[in-house]
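Here we start with a single chain on its own, the form predicted alone, put down as structure tokens.
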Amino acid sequence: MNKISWGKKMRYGLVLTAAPLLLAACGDGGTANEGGGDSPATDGDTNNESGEEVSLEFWSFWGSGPRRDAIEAIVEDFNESHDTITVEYVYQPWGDIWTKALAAIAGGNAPDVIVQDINSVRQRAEGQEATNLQSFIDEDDISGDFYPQLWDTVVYEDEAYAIPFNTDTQVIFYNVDALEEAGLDPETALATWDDIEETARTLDEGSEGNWETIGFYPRWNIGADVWALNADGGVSWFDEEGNVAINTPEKVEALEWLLEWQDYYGTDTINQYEAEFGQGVADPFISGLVAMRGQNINYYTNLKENAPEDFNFGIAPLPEFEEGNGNWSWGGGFVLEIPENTAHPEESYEFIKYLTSPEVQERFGLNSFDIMANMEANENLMTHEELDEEGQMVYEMAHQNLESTVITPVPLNAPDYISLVNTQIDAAFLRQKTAQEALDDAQESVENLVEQYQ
């Protein structure tokens, strides 16, 4: 992967406020008819022939924000432009959204369509919780509109029981000052993980206990798991044959090298600066205190909305384990479904094309900064005539980084495996094992909870 790093002067005076987002979740949009121009063009009513009126429920967790702005103004269009088919958006809150899902599908009065995470279609699908769209799509031949290992998890048995709508990934934000200010070049200060140890150590200032400035610490807001699979070439805890790769040579050496991260800068250090990450303009990475760090690229918003104009960044990809191993990184990301036995699965499918049409897509992107499933969606992002010139190379970045970007769906015969490998590798950051040992008791209970499944 071509290795891109930029640090551009922040400008504003852009038509977008953005508020700091999370993962993927929450955000702030825009009106009816901003971002992306005209609607799509529809077919109207196409897939409701009897003409009779129908009435969806949409959920998702979209709450505030540019996100419940735009999609309540995407929702709009949709009901202006379908005779038909009424849409009402009904918002859910983060963390209830998918137990109040289950219990509606249980109880028989389910969302038309709703919004759910990436990584558990599967199961889903499995549970007989979601309705098969192969049908619909074979009609459509959509499924090479998307980045395919976003579209990949959302096939179980050679069948399609969603449509992707966003991802993420993780990359490095960088201060430009900072780095010229001490002769440093990103193309090679942030190429591999010993060039980046040696670029954190050069911005360092203080010593152990009384840290002025932190060159960098890899595990603010990016989990050993995604250092792991960047060390053992795109691997994650299951390999591609699905079996159990946890305790590999790779991931033993990147879990030793975060633990020796943090008994370089201290635990305390380390939770002290942690707890001001997001808090606006005492944000560390933005008051100066930390030189760089890893994020999710919609950070963005949050600098756009908090840092000083002059504020020099720059992003890069996360850095190869060594030379030539590629720049890994990993992703998540939302899908939407229609929830099984529900009413109006024609009509429910034909608002879920709407909303991961390019158009739609673009539209919802240019006010989140979310990475839109549409590929085509994410192209014209780059290029937008309503974002500044940071606001382009963000989309460009993301879509150069999905290229070595991971999305791990949940094994559907190791659905509780996430909590066995986190409990060993939490052993592991409070000394109580060695990495070799953490990881080698992670690999060994998830076999076992993989043999029980079987």
The other form holds:
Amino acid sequence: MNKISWGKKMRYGLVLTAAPLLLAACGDGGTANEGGGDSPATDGDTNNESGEEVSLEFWSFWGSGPRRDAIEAIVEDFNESHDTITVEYVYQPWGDIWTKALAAIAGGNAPDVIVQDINSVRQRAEGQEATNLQSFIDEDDISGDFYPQLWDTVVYEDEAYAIPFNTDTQVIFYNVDALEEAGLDPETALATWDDIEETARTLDEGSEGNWETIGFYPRWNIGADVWALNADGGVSWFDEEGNVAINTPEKVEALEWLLEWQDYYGTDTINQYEAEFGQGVADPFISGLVAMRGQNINYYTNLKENAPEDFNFGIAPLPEFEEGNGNWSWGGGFVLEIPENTAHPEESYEFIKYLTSPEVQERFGLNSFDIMANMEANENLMTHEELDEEGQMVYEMAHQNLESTVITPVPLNAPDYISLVNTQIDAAFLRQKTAQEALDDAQESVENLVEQYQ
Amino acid sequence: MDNTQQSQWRKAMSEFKTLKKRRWSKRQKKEALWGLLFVSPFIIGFLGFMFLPMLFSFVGSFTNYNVTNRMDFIGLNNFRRMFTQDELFTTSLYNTAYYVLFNVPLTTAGGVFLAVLLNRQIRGIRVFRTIFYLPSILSGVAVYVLWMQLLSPSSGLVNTILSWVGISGPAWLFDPQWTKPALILMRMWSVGGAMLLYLATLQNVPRQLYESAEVDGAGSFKKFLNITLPMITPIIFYDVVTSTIGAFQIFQEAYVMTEGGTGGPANSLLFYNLHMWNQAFVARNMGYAMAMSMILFIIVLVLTFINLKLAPRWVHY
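Show the form predicted in complex with its partner chain, please, the one above being the form predicted alone.
Once more the chain from above appears, this time first in line as the rest of the complex follows.
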């Protein structure tokens, strides 16, 4: 008797364990069908002239905060002003969106419009992941509306595959009160590398293990790669012809300069504070511990959120390597793309054009403090009445800084080169190699990688 | 032990053979069918989500597949590049081996240790068991972010506690010499899963063994060494095999804790799977990544085989 009831129990147990599995399997199927169901329904009406309704799926990673509010409002307005096109905004988490997009494109059920990384447009153009937009551009050339270096990133073999949406640029934030107390004028105190070094020494208070104020440490939130391109007249690790340009004399000098800073403050101090940047009110720049710091200009949103009302900060471009060398900086950004083989490229492009038009760009910037790709939008924001003085200053500074901001798209002949360079740079900062040795080795490694891709 | 095991094995084999020869009655057939039906979710899942992708990976490893528009047969080029040109392949393999070498013994020993402690009959033991098990049900990004704060060099809890006893803690995730130890330390936090297995096994160790040992005058350490440990070796073996396989697949921690999977300072957290992921999704060298996955498969297969071969020497069934 006992045995039988045990057997029964087992069977019930199995059914109970199997049921959720089966249900889960069905559930998956269900959602997959829902997703796929869109395409056949919309497949039929590629021709929108007839006035048939088209629905578009739009993916981005703006999941919360002002960006999400802004984009949802913008999409809603678009839907209201367009009778035949309905856009559905779909949020995909930052960590997943592009791998998901790749899988969706390979699987033939891609969304209609995706927000993509500005640095890898050519990679996707080469891999036929993105729709060629050149025919639309030929009809109505909007390329001049955007900052030229941003437009460059979307062009592959002379044809455009994406439209730039927003960008960012790296600048120096400084504590106005600290500089004033020391009797320094920001205009001259941060002009060149020598100037900023001298200013930092003036502002430094305390010593190893007991700092009250740290004037400036260049590698806090600005990479060695950015200082290297700043020194080398805006040339990144690859020059304009696509040659590896890592161990140039200017870049070696830049790395040596950074090593001197590391020796000056000591790695213990540097590591200690590095972990605390970006942690809200504990941020050492907000707390006054650090007087000047490099950062993306969008750091302004952090300050707005976490800094006290009377916190007085200014923004300056990255200092020049030497006078007349140029305030070269670096930026990134995002673009809008239509995946290859989607059903409604024309309607999708209309939506993209809407999102990148000056008015809509201005609206997005106003709410998110993002630096927009459309020049006119940024220019309008510089004097926008809804922004306070600080907000206007951010856009003015950004607009000015973008003149000497370099974007570094992934080179097609060595897409994964960056870890090789970083290994060598890290070796230099660990004092395992001199700056010259490290960059020589990096040059060799990356040249070797380029060969592997040939 | 060797002999008894072999004889058991032989017995099982001969039973299996007679089973094969035996003609099945209607009822048995029906039962077998039901059995298959019940395991079918696994079989279908395995074929669809494991076996076919593995087969595809195998084929893809000989191509320059980029997921969308390229899949040309390039022979052994991926493997040649891996072993002769790709500098990061050796780095990632070293990092992973280092991690496995420390993580597996430490989590196993930690699991046994905790289980033995929690096997005591004292008041409130259930509460303690729950407390020690809890961390292992938390997982994912939230835990890693939490640990990044705990390990923060100046304000993190770990270094704060160390400073109370006069130790100035390392910079953990910022110092390439300490990144892997930090990660290994962090993984100890989820030792609860293994602990639960050991706890269940410990409760099955016959009491009379301890009693007779006590009569012979054995102390607690001797009892542990000569009774407890041998009796739970099958589970230790199971734990070692599965956690070795799991440790080779470390990815998420490094991906989250090194801004977007860059590999951390001096590539010290560039684990095998992270390098593979970067190749597949950043550099779009899916074919190369597939070749890497094949090599990892072989490494794990060989290690598991060695584990199985060594098992009869120390596992007591």
